[in-house]
Amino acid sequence: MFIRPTDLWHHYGRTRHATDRTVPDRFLWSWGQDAGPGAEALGEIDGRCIGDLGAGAARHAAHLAVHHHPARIIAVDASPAQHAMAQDLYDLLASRLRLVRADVRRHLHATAGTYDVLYSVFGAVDFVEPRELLPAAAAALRPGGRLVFSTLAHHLGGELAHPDVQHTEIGAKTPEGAAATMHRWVLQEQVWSKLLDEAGFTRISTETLPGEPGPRAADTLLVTAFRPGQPP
């Protein structure tokens, strides 16, 4: 018999979703969500298809879809909740916003050379195994297409990245609000750069943003690659 899986993502986001529905007017890569060159990372994307894996309650899909002119921006996410609020805050801008609950993988499988640019904004790079994740999004790319992702330096509290493969076990809760634990990859930038490599990728770059101070301060890497070839 099959068991759907927990929506370990039930309880995030919801103080926001009460507060502030509006729609972002910057896009923003850094942990705190206050630094980071902007949408220009994502390189052209007037008239191109835009996908946010992992998009949470797609305030980052909005902003494009709001702020710029894709062709299409498409925002994947796997939790029922996520994908929830994600229909309720940005409903009304379904002529230019799609919303698709999904595993990402699955949805880059079944979109072969669809998308223009790829991105994830401590998205599903952070929880997904990339080893799985990372050669499907090549794949999803047209020829030239850009995968530009942030995600932690390193663990929250300053504990190195890891130098290899390797998944760290970060707190969570059900929906019923029991104690869980889910997957995050913390990695090192060359460990990074060398999943990239392996699944496609080439013309590889990384740049870290300094985090604020804080007890929950982290440093961000900013990571752009493109699949090989010439864009149509």
Ligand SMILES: C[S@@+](CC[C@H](N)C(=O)[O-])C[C@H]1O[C@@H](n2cnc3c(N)ncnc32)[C@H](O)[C@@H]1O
Contents of the next structure:
Amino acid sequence: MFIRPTDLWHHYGRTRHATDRTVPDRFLWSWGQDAGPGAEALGEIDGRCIGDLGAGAARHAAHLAVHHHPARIIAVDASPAQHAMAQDLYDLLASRLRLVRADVRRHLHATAGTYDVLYSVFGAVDFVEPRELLPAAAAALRPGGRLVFSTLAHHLGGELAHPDVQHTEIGAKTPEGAAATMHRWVLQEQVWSKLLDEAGFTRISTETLPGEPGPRAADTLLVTAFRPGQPP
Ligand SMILES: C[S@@+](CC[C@H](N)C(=O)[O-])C[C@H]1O[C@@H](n2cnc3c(N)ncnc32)[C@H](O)[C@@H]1O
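Could you give the coordinates for the form predicted together with the named molecule, as opposed to the form predicted on its own above?
Shown next: the complete complex, the earlier chain at its head.
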């Protein structure tokens, strides 16, 4: 018998969802969503096929659909709750933004050689075993395609990121409010670089975006890598 996994993303972004129905006018990568580089980190967007891995309510993807001219923008998220929030907010953009409820691994395996750009803003790249996700992302990109993701540069609270490929158990909540845990990969930049290299990426670069001071502040690691080859 198939038992549907509990949706541990049920509560994420729910307060904002109740009060903010706008399309953001900026695309930001940082943990605090307050500063740092924007959509230019994605490279050329207009006319390109773009995928958001772990899009949540799809606010970043909605920004790209409205403020840029991608050929296609596809926002993928496995959480029924997040997908429902995205539909509620942005179904009106359906001609420009496609919302897909799927595990990113399954989606990437089904879309080999499709994407010019894949990105994740503290999205699925943080929550899926990287030795599964990164090779699937490389295969889903066209030659010369770009992967960009923002991830924690250190654990919340300040503890260093892991120096090897090891997940952290972090606290989560079931829809009913019971305590649960999930895996999050908080890795040092050289670990991400090695994993990307092993997954077949090239021209790998990282940049640390310092967090603003505050109790939940965190530095962001912004990582960019390319599938080898020339874009057609
Ligand atoms: C911290 S939220 C970030 C959401 C969004 N990128 C944002 O900036 O608001 C992480 C998201 O990744 C999604 N996610 C985690 N693992 C996933 C997987 N295997 N496949 C698809 N989505 C996944 C979760 O459902 C959640 O919506």
